[in-house]
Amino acid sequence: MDLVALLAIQVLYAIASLALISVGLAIIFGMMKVINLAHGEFLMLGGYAAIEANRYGINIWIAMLVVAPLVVGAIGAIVERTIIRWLYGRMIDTMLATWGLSLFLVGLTTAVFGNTTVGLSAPLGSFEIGSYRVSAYTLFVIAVAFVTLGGVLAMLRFTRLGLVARGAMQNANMAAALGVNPNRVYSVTFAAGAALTGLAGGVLAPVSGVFPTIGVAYVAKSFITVIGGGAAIVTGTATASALFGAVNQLATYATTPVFGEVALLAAAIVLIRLLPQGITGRFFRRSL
């Protein structure tokens, strides 16, 4: 029974991690149709922002939950205004531009921080489940993922900002005719997606550590989760994260972490083959 409880926590943690690293991309890609190949580097910058803020004396919780999203959100706003804004509707050009941005950010962080892994000590300590010891920080990550998805859903469904954002993405000309500035909405939406990505990077920094090329490990999983989830931003991210996270963790427990990653990829291939429009393309069609 203790082993079952431990495995359940690990599965929930894997699901929460996938949801956290994917929800920012779901907003940018799902709402704006922008393929941001620098998404992994935004996660990396969130981790570095939290680590550096803590190194300069800022409380670790403020560093992870406030500084990291604010820094990456500001960077996202700058990127949207200087690069992305001129490339809407040009998918290949956007991919090339964000790929170049990705390479630039990797080179810049390598020059500034070096090529070694840095991190934060995970707070909260640990607790026991029978003869097993579990980090309490995993429960915190699960809680952050739940609150983040719930907050995004509430914002999109119940606030004027969410309504305006969804309307501008669906029909920019109509939104402009009603007095909305689409460019401002695009900028705020991209910055919000980047901020959520920075939050994920900051929260996961104590678990995975941070180094300049860590984004490569994140970006593929993020795109797989978003594409597998389909059009609905929150519901798609949540359901795809639940499927892929469970498959990954159970396969890892049964075999090795390498086969866990292979199992995740195989599950994604099967899902996209059976449901080309993602989970919410077939189910939960009216959800956000």
The other form holds:
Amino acid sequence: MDLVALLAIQVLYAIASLALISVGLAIIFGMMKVINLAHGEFLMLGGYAAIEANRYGINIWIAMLVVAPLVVGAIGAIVERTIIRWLYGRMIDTMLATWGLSLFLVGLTTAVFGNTTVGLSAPLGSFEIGSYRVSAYTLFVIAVAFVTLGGVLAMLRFTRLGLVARGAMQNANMAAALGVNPNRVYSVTFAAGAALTGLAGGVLAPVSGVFPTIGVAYVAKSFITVIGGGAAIVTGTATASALFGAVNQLATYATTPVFGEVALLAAAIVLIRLLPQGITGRFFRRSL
Amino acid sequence: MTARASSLAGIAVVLAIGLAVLVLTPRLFELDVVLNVTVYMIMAVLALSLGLIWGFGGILCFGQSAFFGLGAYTYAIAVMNMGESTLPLVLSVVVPAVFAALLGYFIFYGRISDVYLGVITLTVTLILFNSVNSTAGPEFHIGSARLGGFNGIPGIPALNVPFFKDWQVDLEGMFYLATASLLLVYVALRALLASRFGRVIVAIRENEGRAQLLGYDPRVYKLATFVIGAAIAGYAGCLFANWGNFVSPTIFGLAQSAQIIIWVIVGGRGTLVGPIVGCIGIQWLTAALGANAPSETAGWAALVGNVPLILGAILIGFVLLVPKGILPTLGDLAAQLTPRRAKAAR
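Could the form predicted together with its partner chain be given as well, to go with the form predicted alone?
Time for the whole complex; same chain goes first.
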């Protein structure tokens, strides 16, 4: 029984962390059709921002939940202005340019921070389930994922900003005719996606540590989650994370973490073959 | 000059340069330079494989290094088990080709779009990297060859003259083999592209729907292009395993895949000389930068000698400013200048 509870928490955690690392990408890809291959590096920068801020004496919660999103959001805004803006509508070229950006950022952080792993000790301590000890931080990550997805959904559904953003994505010319500046919307959307990615990077920094090439570990997972999820940003991310996170964690439990990852990636390839439009291309079609 | 004559002239020029490199390099330079040039040639074969499938087939494969690595590993494992290199050489081409056929069937017959194709090939590369990387223990072996995980496989026996086990290829022989292979692959691809098949794949790249309406099945042609590209990449992998007598999982890595794409985009999509020029130029550049500024130094030197940083900047710069690549851009410039000169001559 204890083991089942433990396994349930681990599965939930796998799902939550997958959703957390993917939601920023889902916004950028889902709304702007821009493939950001530097996504993993945005996560990495979020981690560094949190750790560095904490080192300079800023409270760990503020460092993770405020500083990391702000820093990466600002970087995202700069990237949109300097690189992405020139490549709208050229999907393959944005993919290549952001891959270049990813290499560039890896090189830059290696030069600045060195090629070593830095960490942040997880706050909150731990609690016990029967004879097992579980870090309370795990539950915090799950909570953050829920709040983030809920926040994005509420934002898109109920605010004027969300309405404008959805309108500009569906038909940029029509939105422009109604007085919206699509370029502004794209800038804000990209920065918002980057900020959420920075938040994920900050929150996950105590779990995994941070090093310059950590992005590679994230980028494929978040991509297949977004593509597996399909067009609806929140529902897609949530359902695909649930599927892939569960597959990953159960395969990890049965074999090793490495084959857990392999099972996740293999499941994703099969899913894309069966549902090329993603889960929300077939089910929950009218969701957000 | 007719188009046919000028394309034959182009091939002749490339062959002449290639033969000059082949004959002169070992006579003019020390062995260390010859060794470096050998690996440039091997990588240029790899660049040609992506130059075919991306530049002419329009298939952007983010996992060309998967086929390269598969070729290298297949050769290593087979030759360590068999002791004689004829069959392993064949296998190092066949295994990646079969793998590409399975993967490509999945992709092209599933009608998966460009972008998802990139993500799937990237994912497959990561799967291979993760799997091979985790096989360090002694329990992972195929026959008598231990996979070695992240340590790689050292001491791979060199190629021998087919069926003659004792006539092994030495370092200089490896140079001749690699350079000759590059020329051969180049000429073979030129011939392929001049054939009916080559014209059809370019037509599909230009307008898939129209090609299909004319009665060509894009799936078959794309799959065939993909498989040919994988076979060439696998052969390059076999040469690479021979060059250092060593393979490690990093050849499956994303950095390797990124490099191949950078070679092709810098040199120019839609040409065959472009990827070769891009490959040799970029490798020479990274080697020169890396040698001049060791990565441990601080300050500006650390930035200049930082290979990912430089490669990333090059990739961003080319996508934004020279999206066609060096050779086609030079070609456009020349084309703009020639008519004026012709008029002036008249």
